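As a starting point, one isolated chain is supplied in C-alpha cells, in the form predicted on its own.
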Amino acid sequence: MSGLRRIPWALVLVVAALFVPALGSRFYTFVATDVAILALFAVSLNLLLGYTGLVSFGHAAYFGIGAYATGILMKKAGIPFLLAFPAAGVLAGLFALVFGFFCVRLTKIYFAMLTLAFAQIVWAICFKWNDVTGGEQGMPEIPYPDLAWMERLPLAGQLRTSDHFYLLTVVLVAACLWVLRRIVGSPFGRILTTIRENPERAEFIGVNVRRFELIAFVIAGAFAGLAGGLFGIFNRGVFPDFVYWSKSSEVLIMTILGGIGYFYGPAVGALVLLVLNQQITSYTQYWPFILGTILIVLLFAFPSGIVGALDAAARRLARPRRA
C-alpha cells in the first residue's frame, strides 16, 4: 500500500492523457479535452469552496470573461495566444478583485447571492454588448493558435490541429494544477482551511480573515479565467451563455459529485458528469431526467462525493494490514 502511494500518479495520468490522440479518435479528443479544460475550472472553484468554504454561485463570471478576453484579443486584435492566455487569468483575476472586494464582506447565504448578483450583471453585458461581445450571437470562429512548432515534435506531426491543441491544453491545465496544488499544500492554504473550519477562532488568533477570503477569491478567478480562455479557442467560439447562472451550477455540480476539500475530486467531478452526459445524450431525448436520477443518487450514495468514498475505502482495507 505504502508502495502505491509513492507512486506519482498525477504525472502518470498526465502522461497517459498525451497519448490520447494516438486512440486516432476525434470523440476520444473532443471528450478529453473537455474533461481537463472543466476540471481546471472546478478545481478553481474547490479552492473557494473546499478550501474557504465560500459557497459562490457566480463562478462562471470569470470563466466567460476569460474566454471572452481570449477571443477579443485573437481574434480582433490580433494578439497571439502566447499573450491572449494568460491575459485572460489576469482580467478575470481584477474582476475578481472588484467583485470579491464586496462579496466577501458578507458571509453564508448572502455572500453566495452577491456572488450571483455579479455573475448576472456580467452575463447582461456580454448579452447586450454588441460592439464588443457580438451580443446574443456572440463570437464565432476563434482561431486556433499557432502550433506550427508542434509538427516537429517526436509522433506529433501526423496528428490533426485539434490534437495539438489537446496536447497544449493537457500540458497548461496540467501546470496550472500544480500550481494550485502547490497553493493549497503552503502556510497560505492552510490558514484557509483554519477559516473554513472556524472564522471566528481565526479572527481571534490575528487572521485577517477577509483579506485571505479576497486572496483565494482573486486566485479562484483568475484560473476560472485561464480555463474559459482554453474552452472558447476549443469551442471555437464565445457565447453569454458560459457567464449564465446555469454554467456556475454545472461546475458546482461537478465539484460536489467528486468530493469538496479533495484536491483531486472536482476533476473527478468532471469527468464522471461528462462521461455521464455524452452517454446518456447518445441513447435518449430524456437525457436530464435520467441524468439528474443518477446524480441524486449519486450523492446521496456518496456523501462526501466520490473521491471521499474512495478514500474512505482504502482507509477501511489499510486497518487491518496496519493491525
Second form
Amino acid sequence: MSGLRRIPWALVLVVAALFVPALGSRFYTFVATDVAILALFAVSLNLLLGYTGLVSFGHAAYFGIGAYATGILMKKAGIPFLLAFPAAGVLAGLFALVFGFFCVRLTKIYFAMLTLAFAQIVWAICFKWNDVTGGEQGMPEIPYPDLAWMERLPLAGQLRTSDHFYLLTVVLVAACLWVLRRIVGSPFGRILTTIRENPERAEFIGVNVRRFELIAFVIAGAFAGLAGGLFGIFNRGVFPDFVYWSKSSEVLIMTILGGIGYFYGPAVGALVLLVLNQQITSYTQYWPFILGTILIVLLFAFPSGIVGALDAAARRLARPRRA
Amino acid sequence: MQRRTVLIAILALLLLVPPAADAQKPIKVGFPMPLSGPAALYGDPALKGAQLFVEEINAKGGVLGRKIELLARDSKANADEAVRVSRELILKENVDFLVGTLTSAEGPAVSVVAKENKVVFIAPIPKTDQLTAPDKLHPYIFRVAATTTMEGRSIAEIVAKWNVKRIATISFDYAYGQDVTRAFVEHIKRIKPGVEIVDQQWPKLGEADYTPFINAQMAKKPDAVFSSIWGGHFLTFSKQAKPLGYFDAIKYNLIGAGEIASPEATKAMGAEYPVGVWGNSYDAFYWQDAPPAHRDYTARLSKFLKDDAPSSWSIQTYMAMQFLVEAIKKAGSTDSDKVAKALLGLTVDTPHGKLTIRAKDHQANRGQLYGQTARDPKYPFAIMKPMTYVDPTKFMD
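Please give the other form, namely the form predicted in complex with the partner chain, since only the form predicted on its own has been shown so far.
Everything in the complex follows now, all chains and molecules, and the chain you saw is the first one.
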C-alpha cells in the first residue's frame, strides 16, 4: 500500500494523457481535450466551493471572460497565444477582483445570488456588444496557436493541428493544476479551510476573512479564465452561451458529482458528466430525462461524490487485508 | 454492498460501446437541431420534415443504391452545443454530410466546423446574411432558407403597394432584428422614395414590457409598422398593444417578419391573435393555389405527423434533404468535394416549385408565403387570406 502511494500518480496520468493522440482516433483526442479543459474549470471552482465554502453560481463569467479575451486578442488583434493565453487569466482575475469585492461582503445564499447577478451582467454585455464580442452569434473561427514547432518534436511530427493543440492543453492544464495543488496545500490554503469550517472563529483568531475570501475568488476566477482561453480555441469559436447561467450550473454539477472534498474530484466529475452527456445524447433524443435520472441516482448514492465513493470503497477493500 | 452495485452499474454505463457497424453502409447525414427547451417547438417539426424525406427516399431504394441514415443530435439552441455535437458527428460517427441548425447563432458556428472538416453543410432555417456573406462563404456551406435581406425586401415590396407614407419599425435589438430591419428600410426607400421612416423602436430580445415602446411609437403617428418581433414574442407584444389601441391607431397596417402568420403562431395565440395584421410563414397546409406537388406533400406530411394541420417548419428540412440527395445523384458520389460542386446551380423540384441554389453565393432563391390574417369558419385559428408566395429572385443581390 505505501509503495503504491509513493508513485507520483498525477505525473503518470499526465504522461499517459500525452499518448492519447497516438491511439489515432480524432474523436478520442477531441474528448480528451474537452475533459482536460473542463477539469481545470471545475477544479478552479472547487477552490471556492470545496476549500473556502463559498457557493458561486456565476463561475462561468470568468471562464467566458477568459475565452473572449484570448479569442479577441488572437483573432482581431493577431496577438500570439503566448501573450493571449496569460491575458485570459489576468483579465478574468481582474474582473473577479471587482465583482468579488462586492460578493464577499455577503454570505451564503446572498453571496450566491450576487455572483449569479454579476455573471448575467457579463452575459448581457457579451450578447449585446456586437462590435466587440459578435453579439448573439459570437465569434467563430478563433485561430489555433502556431504550433508548427511541435512537428520537430520526436513522435509528435505526424500529428494533426488539433493533436498538437491537445498536447499543449495537457501541459498547460497540468501546470495550472500543479499550481492550484500547491495553493491549497500551502498555509494560505489551510486558512481557507479554516474559514470554510468556521468563519466566525477564523475572524476571532485574527484572520481577515473577507480578504482571504476575495483572494480565493480572484485565484479561482483567474484559473477559470485560463480554462476559458483554451476552450475558445478548442471550440473553434467563443459564444455568449459560455457565460450563461446554465454553464455555471454545469460546472457546479461536475464539481459536486466528482466530490468537493477531493482535489481531483471535480476533474473526475468533468470526465463523467462529459462522457455521460456524449453517450446519452447519441442514443436518445430524450437525453434530459435520462441524464437527470442518472445524476439524481449518482448524487443520492454518492453524497460525497464519485471520488468520495471510490475512496471509501478502496478503504473497505484494504481493511480486511490489514487485519 | 448496495453502493457497489450502483457503482458497477454506472461503470457499465460509462463503457464506450461503439454503435454496431452496418453491413449495407448507409449514407450518414448528421442533423444538429434544437430538440429540447422552447426552440424544440420548431426543431421538432424540422426533424420530422427530414425524417419524412428520408423515409420516402429509402422506400424507393435510397440513392446510389445506398440508404440514407439521419443522425439527429440536440443542439440545445445554442451555438456552443451545436459546434460540439457537429464535431462529434463528424469525428465519431463519420457522417458524410451535415444538414441542420435553427438559430442564426448556430448556423455560422457550424459552418466553421464544416469548413475545417471539409464536409458539405446545408442550413435549412438560419436566415442571417452573415452565413453566406462573401467573407464567410466557403465551398461547403449552402442554404435553402431565405436570408434576412430577402425577408426584409419581400416585406418592403408588399408595403410599397399600400397607401401609406409614415412608416415605423419595431424590432429586437440583436443581429436578426437589426439586419432584417435594415434590409426593409433600405429597400422601401429605394422602391418608394416618398415614404418616411418616422420612428424606430428597439426593445431587447425577449422584452417583457413593451408598453413604453408602444406608447412612444403611437406618439409619432405612423400609418404602418414593420415588426420583426418573432414567434411567441409576438403574442406578448400584441397582448400589451391591443388594450393601448395600437392596432386600431395604425388600422392593422402591421406587417411582421419572423413567421408570425404561421399556423403554429396563430394556433398558439388562438382568440388573442390580432386578426388583420400581415405576416409570413415558411409553408401553410391550407394554401389553395399551391403547385400540385404541394398538395401531395401536405397530405404525406399530415399522415406522417398524424396532424390535420401539419407544421410549416418541416418544409425547410424536407427541401434541404432534397437538395442534398439530388446533388449526390448528380455527383454520382458521396465525396463532399464532388457533392459541393454538384450543388452549385442545382435546380430541384420542391413542393413549392423549382428552386435553384445559386453558384455565386450558395443561396437558394427561396421565397416565403405572405398574407393578411383573417378568420375562417373552417379553422379555430387565424389563417392568411389572401396569401401569396413572394419569389425573391428579382431582388436578390
